[in-house]
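A single chain comes next, written as structure tokens; it is the form predicted on its own.
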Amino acid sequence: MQKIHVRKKIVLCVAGVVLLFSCKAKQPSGAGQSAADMGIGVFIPGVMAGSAVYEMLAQGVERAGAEKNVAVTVVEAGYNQAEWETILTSMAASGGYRLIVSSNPSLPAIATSVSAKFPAQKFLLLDGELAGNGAIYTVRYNQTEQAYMAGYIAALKAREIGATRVGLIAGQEYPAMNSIIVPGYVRGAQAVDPAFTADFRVLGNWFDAGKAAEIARDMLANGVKVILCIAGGANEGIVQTAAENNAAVVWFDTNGYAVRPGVVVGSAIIRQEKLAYEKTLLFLEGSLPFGRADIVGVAEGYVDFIEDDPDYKATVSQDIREKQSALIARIRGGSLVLQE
């Protein structure tokens, strides 16, 4: 009988999953069933509502599953990171997933811990990096390129309105944020003018729009006119504050121009659905190179800057758009190499 592809969406709390893996088995409880009877699990480290990146992750996996008639289950783990390993362990212990797919820089470490208990479980992790574990394949984006493009457009816009300071508000600190994104953002801004500095603030979560608005107001009071927002659902507070104060924001990971036309002046994106689809398909075809850690960027078509959006063209001056386009052409053509 042909398997029917379905999406099952599950929201779990820790209290509801602990009993599923109370024994410390070394193999998934469903290890005896054939691979054909097992589906794919998508582990969302947060919730999909308000997070286009996680929605794209699920959509990419589902598209691959649909092509191969494999069921896909989406599990939303919530915002409490302390619970993520418990929920991911429950998924592995169920034995129901031939592959668990997720996307977050913290997932490689969590998956490593889970893999030690359930070595038969396979993991595909986007936006993270870990090499050498035969059960885990990771692929992350060249966020130096992404942040550089964001910093460049932020500085171009800031300079146009007489500022030499740009802002960045992040939901949380993590290694890639501190060592890749922030430095890349500053480099991009200083490529416009070496006098540029950056005001980097951390919200402490991914949902408190009120607190994000307070941080944004303080930034604007201290000379920032353009803010890169990487704060999940809390971005709403940053955008609203910018709109009320004739300031601008730059969007990260997805096309954000329609969020607030006239306020969002740049969108440095990742093509998450495309990457999730292609890598899941590789797994289903038996070709995903577990144990390897890859990096993809502009040249491979997974990192980009949205130039053709009508709101971008209507909001941003032709002079800035031409300068930004010239930068992107240099990165695409290889004359500007931004390695991590």
Contents of the next structure:
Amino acid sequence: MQKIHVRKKIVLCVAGVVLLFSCKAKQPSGAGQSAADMGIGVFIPGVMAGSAVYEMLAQGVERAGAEKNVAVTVVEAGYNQAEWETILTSMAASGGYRLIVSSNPSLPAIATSVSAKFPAQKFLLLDGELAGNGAIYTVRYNQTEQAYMAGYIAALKAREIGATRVGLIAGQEYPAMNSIIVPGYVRGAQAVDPAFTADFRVLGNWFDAGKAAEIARDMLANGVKVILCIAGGANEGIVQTAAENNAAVVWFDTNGYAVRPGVVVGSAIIRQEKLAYEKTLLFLEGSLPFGRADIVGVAEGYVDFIEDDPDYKATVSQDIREKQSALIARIRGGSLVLQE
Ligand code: RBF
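Next up, the form predicted together with riboflavin (RBF) in place of the form predicted on its own?
Up next: the whole complex, starting with the chain shown before.
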């Protein structure tokens, strides 16, 4: 299997040019190829290091590619979002990819614009939503469920320490954050006790751990004891601050207990590797339903809360774990429906 990581530096030096020209020797030769010779491109809107959503995306696509003997090329587009459309356009213009896979809520709009110029290019977009474009398939997660489970454990833990305020630090503001994740988190916390309020802060990027630590310190000084981290590579600063101040954090997207045992008290996850793998495989088998927008959640097995981790059991009291377990059982069993 072919795997090339094009780092931000390379991306920057070829901005505005056909990106893939820079690694021509290792690439499929581009336009004019038959579909059978074309690979799959993974467009990472950011960098993979520190952002589990993107690591899982690449891993899932690579697993499907390996199984079907199809080359997978991973392109890290970097943190400058102004460059993303140019880089995605370059990938489509190369004609080298039978499918471009990506993930985050801003991709449907960018892919729509690229699609208008290169209508033959197919896109598989996770963690975003768009129906009605025959070249684009999207599937997103029920993040009301994910955030609700995070809010519930955060409030249970905060209540144990004597607080009625929980925190959330996000890398950036975007519609899914403001209208789904934050409200879901607050609902979850208020299900523990209606008195709970949330301190929601935005970092402004997905990498500045120093600034994230500063924000976390300010939150803790204002009565927050538990913080939900959704800031990619900057999460490390939040965890460090929590560790230094006897506070706790809740992890999002992946199992984070091992990041800092004793500090991470919950992991509300999405199964992005599995979803990327399955949808890529579906495409390679010719049955990805382009034009459709799907949503998957707890019932389908793509949103979950990790309870069977030794660090979770060692860190969180049995009383809290039992309450959290009862909540998850209600969501799984359908007696608590958290639709968006
Ligand atoms: N999440 C990350 O973990 N790392 C990122 O670099 C990142 N960049 C994003 C950029 C944009 C424009 C948007 C809309 C979201 C981004 N996210 C990132 C958030 C991600 O899509 C998702 O909402 C969260 O990981 C919660 O599941």
